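Here's a solo chain for you in structure tokens, the form predicted alone.
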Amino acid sequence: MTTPIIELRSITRTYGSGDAAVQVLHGIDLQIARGEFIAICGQSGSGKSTLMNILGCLDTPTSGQYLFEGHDVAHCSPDELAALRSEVFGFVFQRYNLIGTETALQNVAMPALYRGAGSQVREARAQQLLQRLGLADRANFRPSALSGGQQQRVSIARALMNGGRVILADEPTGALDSATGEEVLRLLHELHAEGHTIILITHDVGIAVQADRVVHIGDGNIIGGAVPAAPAAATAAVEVVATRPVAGQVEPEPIHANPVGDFAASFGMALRSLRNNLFRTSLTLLGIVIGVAAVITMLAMGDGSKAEVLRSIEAMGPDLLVVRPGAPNIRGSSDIKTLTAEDGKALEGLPNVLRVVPENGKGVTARFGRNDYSTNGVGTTAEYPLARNWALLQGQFFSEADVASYAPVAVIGTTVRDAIFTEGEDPVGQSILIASVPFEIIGVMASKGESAFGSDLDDNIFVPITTGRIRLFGQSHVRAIALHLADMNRSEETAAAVSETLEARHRTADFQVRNMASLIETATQTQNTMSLLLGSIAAISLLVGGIGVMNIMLVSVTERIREIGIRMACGARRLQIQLQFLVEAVLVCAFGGLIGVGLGFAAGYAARAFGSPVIFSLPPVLMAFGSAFVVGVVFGFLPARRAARLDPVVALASE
């Protein structure tokens, strides 16, 4: 005798455990021949639906053997069962079980997608089946736009997509009117005549008798019809039918792993799902958008602030040691008078010192015509521009001869120029009063902006130190001595020599030596710390956005449990389900990342328009977008894994 296509031996199915255990099937023995049309008939609660789920590999028996073509599949892995559903079985459900967000064409093509068929092959085959079933003009309609009979025909077309060697029809006419029900039964008879094995599950004896054999089930036991009445004759008949080609159907491709195809299909389904839930997708995007934008904006502002501070320090002279009066760590050193011009002379001969520039000064009032302006007067030497690396905008700086001759000449900053002269007026050669003393303006310094300490470097009037001491300041002490070094790598060594020389002169440490290179390093470290802090705050918002993505995806999985069950019934493997939901999470985060990048740049440019220093660079942008991508993978994994591990039977029963 030819081996039956399906044989059940002592199959039991028990739900629950312990005292709560309920045995639904009690040692079922059943044989189904290839190409047979069999009806399993029983009342509600008889176990027929449980039996159908086991026959279709949607469920596994508690004990016993399930042989398909002689091979035991009772203990197959979930993916092996999925392969059987994809390759062998086609399901026709009472409630159609079509995915509402997909078109008729997409619903029909779904099983071939999980079989690894290419998109063109899937679409061509689905179109062919819809045309055969009279639904060619409804291919792009969603289930909600189809009648019950049309939806059931779409369900039958889907069952045939991968060949449908075994068609499992669960109460296929239960939700239809009598005329439409008869049409569905006619289609099943046609499929049987073409060689398909038809297993019809029904409670209606009038429908069951249309099958070649009726198997009655009650209280989890087969009451009658477990084996064909004439096995040899039945087998011979169906063997002949089974050799006939299925009319008008393209032979399905062999099942095979196709990672690229799986990803492309998951990408398309994810896009459709996100588009169909646009409002929820927008809410999910929001956290990622804010997080990415915050990272980019805050780091750009941090980098801008850092660059501004460093520029200000460098504007004061990057190759300098500055000596100020007062012992270290004592505030108010400007009021302490411990440094003199003679101290500067003593430092001129030290190694690595190119120039020694003493400075003195105080607040003064400058007058030109009727314009008075309070500014800062600075007495210094002719080498000041070289030591401070400060160019002139107009005219010239005073010379050593001017210093030696106590010349009443002055060089002004651009802030002073703008305050006392009208626009377009040339200040060079003009005479102004400084503290009621007449001075001739011989030059204008180029603009340097604010210092690292917030003072306006351009709000100064420079005069020879000798002239300032006699005519403006009335004191011989200086407020600072700047030393221009030849090699900043030897700055520590030079600072030690300066301290040693001045301590020997003063017999005490009543001065402070500031290394501008150390100040730059300290400022850099401080700004880096601030940037890290800002970035961390922004990263927290990105993390919160990721948690939001996970929550929304968990909600999405909960809402779409039935859809997941349908996909599993169509042959989707766990990895394919997991990939679909993971791609959805990654797409949400990727879209959110792109929008966040744009918003971050917009916020940065807005901050720059209001005067904040902002510098954009590629690494923070890549880091922010990459973080959004990683967030999608990390926080999308758990919901995707949960979706992939759903039981197909439980998922299909979900409302």
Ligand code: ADP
Given for the second form:
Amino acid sequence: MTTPIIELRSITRTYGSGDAAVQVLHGIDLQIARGEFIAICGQSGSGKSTLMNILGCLDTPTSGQYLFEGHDVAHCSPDELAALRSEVFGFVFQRYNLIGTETALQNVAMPALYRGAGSQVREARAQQLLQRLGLADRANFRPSALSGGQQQRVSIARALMNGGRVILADEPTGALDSATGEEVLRLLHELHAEGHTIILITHDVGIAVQADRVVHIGDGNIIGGAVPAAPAAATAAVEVVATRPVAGQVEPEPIHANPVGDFAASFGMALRSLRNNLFRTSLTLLGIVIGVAAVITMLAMGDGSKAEVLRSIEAMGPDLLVVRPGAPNIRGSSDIKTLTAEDGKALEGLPNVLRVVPENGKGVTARFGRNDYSTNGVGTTAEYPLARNWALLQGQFFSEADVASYAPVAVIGTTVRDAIFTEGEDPVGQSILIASVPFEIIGVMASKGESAFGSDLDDNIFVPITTGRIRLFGQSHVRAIALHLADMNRSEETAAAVSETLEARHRTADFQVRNMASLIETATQTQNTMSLLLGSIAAISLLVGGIGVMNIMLVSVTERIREIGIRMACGARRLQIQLQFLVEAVLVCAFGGLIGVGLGFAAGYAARAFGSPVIFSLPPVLMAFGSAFVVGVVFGFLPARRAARLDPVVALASE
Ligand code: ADP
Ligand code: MG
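Mind sharing the form predicted together with adenosine-5'-diphosphate (ADP)? What's above is the form predicted alone.
Every component of the complex follows; first up is the chain already shown.
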């Protein structure tokens, strides 16, 4: 006699442990020959399903030996059992166990997916099987749109997908009317005739007798027929089967060495299951969307304002030391009269000082024709544009000769020009009144925008300091002395020298020396702190979004335990289940990330439209999107692992 395809030796199965232990199978011995049609018949509660789960490698026995083609598989790992299920077994359940979110075709094709078959092979074969079972026109229907008999035929097609050498049918007609039930039994007979080994489990003796052999089971014991009744005959039958060319039988697909299966298919399944819960998916997305959008907008605004501050500090002159009147901690230094033009003269010739530019001034009204404009009058020297690195747009700045001769000439900023001249009018050479004193405009300064302190640098009129003192401001003190340095790296030591010189002259520290470089540093630091703060707020919202994703994925796993069980029965290995849920989590996050990037840009542009400086750059976008992705992997991992670790039997039994 040839080796039986399945041999059970003293198999026991005990549920629970300790006092609560219930032994359901009490030492089952059973042999099933290749190509046999056997019925396992017993009353409800006799242990049939428990036995079937063990036969189908969905469950492992508590003790005893299970030889499949002579190899003991009782103690195989979950993945080895999954591989065996995938290769050998096809299940037909009483309640069909189709996946509700997938079409008939996708349900039928699923086992081949976990076997590593390509999508074209899968689809062609599933189509062929559906055709054979008379369901070609129902291929794209969801199970809910099919009748019970049709669903059962779909599940038979699925059992055949990977070849289905051994078909395990647990009460396959139990939920069907008698005519449809007959049809299903006829199909099983057909498959048997083609060489499939059929194990039919039923409580109905009338159905059981249709099999070649009936094994009765009662209270977890085999009552009769544990070995094929006529071994010689059975063996003969097997040999006939082996030599008979089988029409339409599906050969098992060779296993590919691809452990994760078809990524595109996981992707598709994830999409379908997410789409199935659209509302919930969108709520889950929301957390990630807000998180990513926040990261992008906040960093763009942070970068924007940082660049703005730096630019405006640059605009004021980056290599300047500025001396202002008033003791170091006194505010409102504008009417403190402790600094004079003579102090400026005393600072000329200090080492590292290229030029000394004193500055005087106050608010004035400029008038041209009928246009009046209140602006800022600045009296200074000819070197002002050089010290401030400030070019002229038109005309020229006043010369040292103009300063020496108290010339009534003025250079205006673009804001002043726009205020008192009409567009296209050439201001140079025109005569204006400044505080009712006539001046000739000899130049227009190039536009510099706002200073670091928010004042408009173009809203100024420059006049020689001498003319200003006598005719406009009536003061001999200055409000600032700017020192243009040769080497900014030595600014500290120059500042010390300036302080020393002035203290020697004034005999007290009634002035302050400020360094633009340190101002830049302070501003940069402040901005970096702001960016960090904004960034952490955004990161926290991403984290919260991630926790939302994990929560939803855990709910999703709990809801789909049965689906997971079905997939495992169809041969899905742990890694494949895990990957599927991980792909779902990552997909939600990546999709949320994409929307978030879009929203972040939209918010950034909106902020820009309202006047905030905004700078978009690639790194924050990549970082935000990447974080969303990582959030998906990290927070999807736990739910995915929980799904993968489910026991197939427990999962299948869940409602
Ligand atoms: P059948 O399929 O023949 O109706 P089952 O194999 O489903 O019988 O169950 C046999 C016995 O084992 C029943 O008494 C049932 O209560 C018990 N049983 C089945 N599954 C479990 C389980 N997971 N935990 C505890 N007892 C179980
Ligand atoms: Mg049962």
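Here the structure is a predicted model, which is why all the values come from computation and not from measurement. Rigid core here is just the name for the largest C-alpha set that superposes within 1.5 Å across the two forms. Positions refer to the first chain, counted from 1.
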Align both forms on the core first, then report whether residue 152 has a C-alpha shift of 2 Å or more between the two forms.
-> no
Verify the C-alpha shift of residue 86 between the two forms: is it 2 Å or more after superposing the core?
-> no
Would you say residue 128 moves between the two forms, meaning its CA shifts by 2 Å or more once the core is fitted?
-> no
For residue 395, what C-alpha shift in Å results between the two forms following superposition on the rigid core?
-> 3.9
